[in-house]
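The chain below stands alone, shown as structure tokens; this is the form predicted on its own.
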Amino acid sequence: MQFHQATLPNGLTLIGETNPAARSVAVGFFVKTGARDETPELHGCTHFLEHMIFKGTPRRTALDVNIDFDRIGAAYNAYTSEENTVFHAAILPEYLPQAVDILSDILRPSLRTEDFDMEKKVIIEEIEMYADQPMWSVYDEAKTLFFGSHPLARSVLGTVASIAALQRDQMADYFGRRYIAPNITVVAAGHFDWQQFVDLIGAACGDWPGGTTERARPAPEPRAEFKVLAKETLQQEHAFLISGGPPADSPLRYAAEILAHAVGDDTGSRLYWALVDPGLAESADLSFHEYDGAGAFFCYLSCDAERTASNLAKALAVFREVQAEGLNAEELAIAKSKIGSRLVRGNERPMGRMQSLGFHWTYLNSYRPIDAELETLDRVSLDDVRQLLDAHPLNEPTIVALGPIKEIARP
């Protein structure tokens, strides 16, 4: 495998990784936008563009769209996050002619009013479909509650009043400040020519505008609140325990993966012995969120209602036994081996690759190949993870709780 990298005269960064072996190729366009880039005003826009997108550009309808994708048997798709929007396919590597066409052109929407209209009825009615799922409503309550003024706290999707308020000039406003090629990493890995992908990218995306954007990098507060909603139609309740981490170009961030997996994997660990294996929660898990600038843990715990107090206490145990210890011999070493298969079979793909490369060169501007990861994962000591608890404590987060108790004390 071979690394590659180029900058078109406008600013558009593209990278890849050229695996003669494999039989396909992924390639992405990360948009370096997310929740948090927006005002209040513009809540949920970036989400709300990632539709549009798809909706059709001068050369294509929202149906050519899709025939077109197809048309080439491409797995295509898109998400945002709180920091990035990703549109990615994964396709034979004839067909990545096709694709990097598909690909750039949507990334050039017409943003129609007609469809701006429709679909922001779409919009507002996931909103209101997540607003059903306990587990959704319990973590974002969860993480604007933690984060506080950080950007961070804003959700993904927005709000029903914030997308119904939102006009279709915004958006483009939005659009054309953000979506800017330097803002934008066009990455490859697979089965692919580095020069014809170079080539391909020059002649669709080297008249993308540049220019500058920032990104507010405040570093959030610690907070320990504790909130309890009542919402007497559910049976379970469901819970959010939000604690600091590390920021994702900090060192510890490896350390933060093995202290989860230790503390929180769906099987075997520390959480899952205290409270799953034993019947007494549904779900009770940990895992750790790497942000620009910050970091977080999260411990998902739901049960029956009667058991929400005695859960908290014990899931709370469970980490203020480990601030106070650290982990142990064994637990380093099975989280490590959990950490390292995971990561080799999900880089083995080039989509899952591509990903891998994707992130790293968007909060790190470095490549890492995957050998260099698992010699990283490694060296991490017990020392390590004692570092990084005494920098980021687990044992005072954050909780919320929702479902049909209307009082709990915290524990």
Contents of the next structure:
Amino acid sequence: MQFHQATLPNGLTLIGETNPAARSVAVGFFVKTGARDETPELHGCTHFLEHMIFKGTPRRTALDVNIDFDRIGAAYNAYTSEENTVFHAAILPEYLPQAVDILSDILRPSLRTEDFDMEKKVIIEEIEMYADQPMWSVYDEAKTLFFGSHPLARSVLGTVASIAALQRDQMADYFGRRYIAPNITVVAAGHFDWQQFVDLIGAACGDWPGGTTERARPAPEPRAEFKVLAKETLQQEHAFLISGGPPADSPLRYAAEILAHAVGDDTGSRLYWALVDPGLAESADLSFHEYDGAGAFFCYLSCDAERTASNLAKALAVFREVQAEGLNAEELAIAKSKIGSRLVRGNERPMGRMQSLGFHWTYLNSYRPIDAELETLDRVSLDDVRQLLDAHPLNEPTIVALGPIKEIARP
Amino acid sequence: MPRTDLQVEDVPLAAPILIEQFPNGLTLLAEPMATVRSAAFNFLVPAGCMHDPPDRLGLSALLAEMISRGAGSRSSRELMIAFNSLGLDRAESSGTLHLRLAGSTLARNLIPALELYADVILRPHLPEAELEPAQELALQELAGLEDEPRQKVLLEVKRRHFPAPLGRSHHGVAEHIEATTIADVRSFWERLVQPRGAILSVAGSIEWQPLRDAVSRLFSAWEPQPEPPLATAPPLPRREHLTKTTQQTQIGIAYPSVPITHPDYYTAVGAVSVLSGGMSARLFTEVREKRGLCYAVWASHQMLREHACVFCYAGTTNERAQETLDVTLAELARLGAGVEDDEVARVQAGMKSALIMQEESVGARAGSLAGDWYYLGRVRSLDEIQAQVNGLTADRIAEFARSHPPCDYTLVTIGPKPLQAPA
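To complete the pair, please output the form predicted in complex with the partner chain; the form predicted on its own was given just before.
First the chain shown before, then all remaining chains and molecules of the complex.
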């Protein structure tokens, strides 16, 4: 495997890792723009724009875009987060030129008004779909409460009202500001020829405008709020507990992954033994989310409504114990073994590897071979975990519960 | 346009499948993959929920939850530590046909993991003290379905479309779960968890000889049991509306198709792909892209033993649900009116591309080997599938759609109001 890097005169960055043993190649366009980069009147615009990218260009109608991808048997999609919008396709190596042609073309969309109006309906359907899924509803509520006035508080999808009010020209303006060449990294992994890739991207994207973008990076101020949202049509109670963590570029992020695993992996973790193994909660897990300049630990709990108060107390007891005493050597060793195994497996396929390369470049501006990642993981000590806990206490989270219960005493 | 045979230059295609059938009935299947460091396994034991006694629906799922709570010389906690120390991601679950024990990890840890599974399958403790937690989890999962109408609608379609006991969901019935004793769980394990018809499939960076020797050593003492009879039950109404206060109405449809053993199988799969193979397929184009009626709409081919069907799903806001159902049903019916050559070319490209990309995934290959063996008693080669996909034509697909029309369909909706469906 070999790493490559190039930058076009307009500022577009290309990175790639060639693996002649792979059977496919994955290509991704990482646009550094997400919900946090929106103003309140643009709430949901980034995600809506991601949909509109597939709606065609001067050369292609919306149907043409889908037909052209399907003709080459591409596995393709896109996603929007708080900080990134990523368009990706995995294809057989012989179709790289066509895949680059389609992806680079659609990233200069027409944003036609009739397509905009039609897709608005789909976006509203998507918002309503998630509204019927309590885990997502409470996730958004809890994240918003936890981040407070920080831009990461904004939900990715927006609201029915914000989407309904959004105008086509507002989106076009946002596109013009955010989808400039220096704000985009093109990533490839798998079976491909680097020089051919550079030539293809250069020819297709060399005329994209340059310029500069800005992102507000206020310091996060983690909050310890408590809120109960009653929805009597629900059967079970769904809760999130969120506390602060290190940002994506912090050396503590490996310790954070280890902590999240030991405390809240879906099997064999402290939350598992405290809540799931004894049958008290259907799920109780902890995961670490890293952002640009911020980080957070998200604990999701779902259980019978009447057990909510005692389960929240038990989860907090787990957090307090870990905060006071840290992890033990066995937990550290197991977490390393499991995370290392996932790291290797997650990067075996070109699509997984491409996502990982893109993530590292976006947040760290660096290339990390898998074995280097494994070595860094292996070096994490119990002292590092202690340092992490001191810097980002786990024991005073924001808690939001959603379900049939109207009132729960703050645990 | 896609060329006829998709092949990757300079990349060796899949190694031959290695097979060992042990005298007690267990079959070991292995696909060595040269370019990975990991391995995945898939253990199918014929103890799925179709074998639940009629007054103990949910029993196989209780066994799946309990089977790893202590086994061999290890307690529940010790076993968990042993699994996790191997970097193993694993799941034990109850399907309709099989109890499935699956996992993946680095290839060097595969045989140590199988050693743990020999304890789990042959020597589980099934302690009485673990029954109540397992029951509590099963009851919460059942209650949780009420908060997941998207999942529930598919289970309700399955229940009504397939004949009993194939239509069952592993979730079972609350009263049965509550009434289950530890003797029920142990008896189910003794009678059903047996090597006759069991399949262990493995894919990844593996060496055949040590693997075969290990499996022989670990599972030779496993005793076959008589094949249990299946309980039948009268059919349920095929059209149902379940009233629920939700933002969206969930629509689930099923209609008959042909299984993998049928000569028209690939045509049937091709027909579903014309409907739902990619984003240019008909359902996505007509229901979502042209009308903006929903975010999620899809169809897929499903099989349970000799029964096969097309499952179709759409979720849409309540006031647009009737139009969504009407447009969806019209698309299902329109397939018989004709298919374009270009649609078939796209279906072929998607199927072949997915086939080759599957060769990069240890988990997908392990699953595929076991599925082929169960349904066909052999593993299909890439060339065989590719030849069948190449043989698809627009006429064949349209003719198949005409001879298998979606008229006798099962329909379940969940939402505030019932929808009107043609008789």
